[in-house]
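Just one chain follows, in the form predicted alone, and it is written as structure tokens.
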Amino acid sequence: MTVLALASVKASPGVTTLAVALALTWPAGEGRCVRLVEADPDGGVLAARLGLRADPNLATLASASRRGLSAELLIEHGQALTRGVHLLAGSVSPERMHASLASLRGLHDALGRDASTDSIVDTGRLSPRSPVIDLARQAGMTLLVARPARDEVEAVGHRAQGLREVGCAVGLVCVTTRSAYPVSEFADAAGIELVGVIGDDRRAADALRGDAALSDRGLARSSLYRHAADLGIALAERLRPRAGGRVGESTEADRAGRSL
């Protein structure tokens, strides 16, 4: 299994949108699934955004797990997003999310016990004081998602250093346009490894948020999906424990079949 955490430092760089795109394009392979975990302490938006039920969610999971977490409970309190992709949604209430995440200290271990499922976790604005920091610390990698602007460098660099000090393996994904501050310079100035670049594809992002119409084929051909698929392949190769062999790449047909 792989557990990958995504986080932001400030502003709205599109962490949740990227998490959804990664889940839908992740190279899971035959017999494997992907779990998208919405662990943002500020509250969840994905159930409403994706037209799913408000519960079950992380709050109902926390209530049901007082005697211990299990892979079966994770399945029971999740919802099917599309073929091979399951969502463990966040509660819309920040208060319930903080309480739930504080009580789910064993969430990473429970995710890890399901060897056939990779997990992509949206941790929101992550700091060393976040109630989800234990999960980020145990994840294979924590990706800070940022837009490369000169006034963001110091904040991203400071946060990356703080997360490293508490044991997180930190990388950077930049969401960028052609006119943005060069991503390599941004990463070097922030002192953080550049893991990937995602184009600022507003039309595809709006479609994933439910704010615009785009066909499955159009979404699969979008730069957001193509960049997310390339990033997912690289991350799966880097993070997934395996005896040998390559992770199968997602074809355009695979991505279209797993679209919303």
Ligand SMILES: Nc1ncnc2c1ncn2[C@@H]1O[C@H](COP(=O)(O)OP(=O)(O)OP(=O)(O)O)[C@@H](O)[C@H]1O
Contents of the next structure:
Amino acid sequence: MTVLALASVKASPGVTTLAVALALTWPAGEGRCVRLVEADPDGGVLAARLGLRADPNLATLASASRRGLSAELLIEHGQALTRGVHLLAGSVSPERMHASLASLRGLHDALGRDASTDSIVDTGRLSPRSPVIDLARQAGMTLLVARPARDEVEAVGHRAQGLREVGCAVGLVCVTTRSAYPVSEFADAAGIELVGVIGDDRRAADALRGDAALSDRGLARSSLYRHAADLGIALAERLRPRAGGRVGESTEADRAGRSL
Ligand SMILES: Nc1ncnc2c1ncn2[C@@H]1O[C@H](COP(=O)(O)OP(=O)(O)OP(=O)(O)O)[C@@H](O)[C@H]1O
Ligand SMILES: [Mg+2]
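So that was the form predicted alone. Now I'd like the form predicted in complex with the named molecule, please.
So here's everything in the complex, that chain up top.
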């Protein structure tokens, strides 16, 4: 149903980490799922980070879907991350990812057709020339993730403008500490709507990479998770089609997130 794209301009600000945190805290609601899609043309890291198998992945999906992309194929080439969260991992090979993303023209439509599943798509460094630009153009929103530094303003503003010109609905998420360049000033200077803020939280980020031990409770209480949960609620509210009067409905369990 809802398709949300996450992207960076440069400098690895934490897109993949945010994509995982959003997927694990997403307010999907009863009977609904969330699909995390690693569509980074530079190659995937999530299977390794999360201790999953390298295959199946987006490249095996591309090979299998030459005659059309069905909901069954999406499920078949994904892996369960935790209850209600499915991962369509990227291949580690940039060459395979470029070729696969170029051939998966109907990926957005296939994701959007699945009425019970919202999709969070990590598009990596995104420019109008990216092989995943069509998906970003069709997504409900494309969030640029950036660290608010004065020397990043122009690059982020320029990229946002370029993406808007090809039809992306662009918003900004800042990964920041309180002492950094004020996020609202950064967003104004870059000419882009500030949609959310994610705390700079090394411990939780390391835990999501599998590089540090943190209990489920510790993760649920981390500023990274709490910010991701708040952002997810705001985005689901904003992007979900308004049908049946249960728009963006979330529960305490949604806010606490799911464990890996
Ligand atoms: N909110 C955060 N707070 C602190 N550290 C973070 C945060 N998000 C990510 N990191 C750390 O920053 C590094 C890059 O994170 P990540 O891989 O998510 O970035 P990316 O933007 O996806 O990078 P790439 O361009 O390589 O795809 C990792 O070491 C990660 O643990
Ligand atoms: Mg990444």
